[in-house]
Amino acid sequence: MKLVDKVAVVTGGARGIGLAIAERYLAEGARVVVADVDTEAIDAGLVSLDAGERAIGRRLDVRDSASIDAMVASVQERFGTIDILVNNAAVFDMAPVLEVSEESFDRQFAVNVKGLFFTLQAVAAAMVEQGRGGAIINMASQAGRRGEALVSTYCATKAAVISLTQSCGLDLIRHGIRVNGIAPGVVDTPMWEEVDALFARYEGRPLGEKKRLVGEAVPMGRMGRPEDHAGAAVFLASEDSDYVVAQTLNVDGGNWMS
């Protein structure tokens, strides 16, 4: 029970990585807020936590500083605190540097790195007024730690995503806040289908094929689990990281050495 009492905010929260880090925030103790700009998938995500009144959802679109400012006000109102947040919400696409459209490059970049740091700062701006710091986490991947020839935006927002957890990590320690990340590896999600389908298009391979690759290249042996990444979410979320700041996690099973 690490996290009793605190109020933690999860982005993306609906589904895969950010609906287990949900899950085993409730297991330690804490109240969370399913934030996802998909109301139903909010909906079913609260069924299968269970957790009555510890869990609510809101609708947030980290495009629009509105829906952010509104998500954060909500849930002080409701709660009176926020002390966590796990900036999760992100959207991938991939295409050969030729083909990339201007409309894919900026809608990766307006969700994964502006929507990342536009809630970044408005939680954060919460909780120094609340004075009593907290945790922010950033989600990264491994495509932020080197470049990929068909997924040169997504790969970009991630480093993006990495470079701004050092450098606010550096800014908001000094109010008790500590700004980390993790980097998944290759994750198995509902999201992975879609990715398995595009290396189909442009690598020319059976569906179903490159899951099979990439999960058997991980040193582990395997595609991660959502769940892998839960247990990292709680440290870095709790007093056992206390004098753990501006890092990134690689939670990938051993495909990355940094």
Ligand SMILES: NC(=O)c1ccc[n+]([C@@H]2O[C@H](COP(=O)([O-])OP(=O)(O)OC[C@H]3O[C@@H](n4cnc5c(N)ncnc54)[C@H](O)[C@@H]3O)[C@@H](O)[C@H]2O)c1
Given for the second form:
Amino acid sequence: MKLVDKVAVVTGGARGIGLAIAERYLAEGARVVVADVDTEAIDAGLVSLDAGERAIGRRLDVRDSASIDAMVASVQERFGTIDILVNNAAVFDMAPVLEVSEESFDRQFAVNVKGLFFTLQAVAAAMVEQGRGGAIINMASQAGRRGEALVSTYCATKAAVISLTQSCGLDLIRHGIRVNGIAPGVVDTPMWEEVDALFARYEGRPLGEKKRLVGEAVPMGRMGRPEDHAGAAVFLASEDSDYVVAQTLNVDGGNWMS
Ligand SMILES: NC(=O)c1ccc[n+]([C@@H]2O[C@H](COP(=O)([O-])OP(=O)(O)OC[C@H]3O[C@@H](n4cnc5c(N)ncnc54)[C@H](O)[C@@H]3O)[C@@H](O)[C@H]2O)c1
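Can you return the structure of this protein in the form predicted together with the ligand rather than the form predicted alone?
Every component of the complex follows; first up is the chain already shown.
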């Protein structure tokens, strides 16, 4: 029970890694806000969490600053505080460089970078006002550690997340707000179904083959599961990581070392 009395907002919390983190935070004693653009998925996520009034859902579109402000105000009204933000919402796309569209580029940067930054800014402002510090965890990716031929734009968004984690961490620590990140490797979530289908298209593979190959290539011998990231998310949100600032922690079965 490392998060008793804490209030945590998990963006993109309705499914995948975000939902697994929400579930673990509840088990650690926190109250949790599942904040997602997909309201049907929020409802399904809340049913699976089965946490009564300790888990609430809020529609949030991180591309829209009015939506971010409304979410923050509504959580403060309901729970009185925000202590933890897991900045997890993101979208994926890929294509050969010569085929990347401006729409795809803008969509990914709007959610993965701009949305992440302004959600961080709004929640950090609330935390400063509360005067009790806080913990912010940005979801990066191994894709942010190194470019990939077919994944130029998504990789760039995740490199930006690692950079923002460093700069925001250095700036906000004066307020007692610790900003850190998690870099997953390959994780079996709905996002990877989309990734697999896109690799099938661009590499001429049967559906499912890329997913199988990337799982086999992980030193640990399998893809990550959403819940594999929950322990790191508890660590970075709790007092156990009090002296950890502006870091991005690889949670990837050994794929990456940095
Ligand atoms: N799955 C992987 O292999 C993998 C690997 C490395 C990093 N990641 C990162 O981990 C995080 C979670 O990934 P996942 O695989 O669980 O993804 P997912 O696609 O399964 O879930 C993402 C969630 O974000 C929500 N979302 C999308 N756009 C939004 C918006 N504008 N506002 C609010 N919510 C929005 C979606 O509705 C969805 O519920 C992401 O940041 C992703 O980039 C995933």
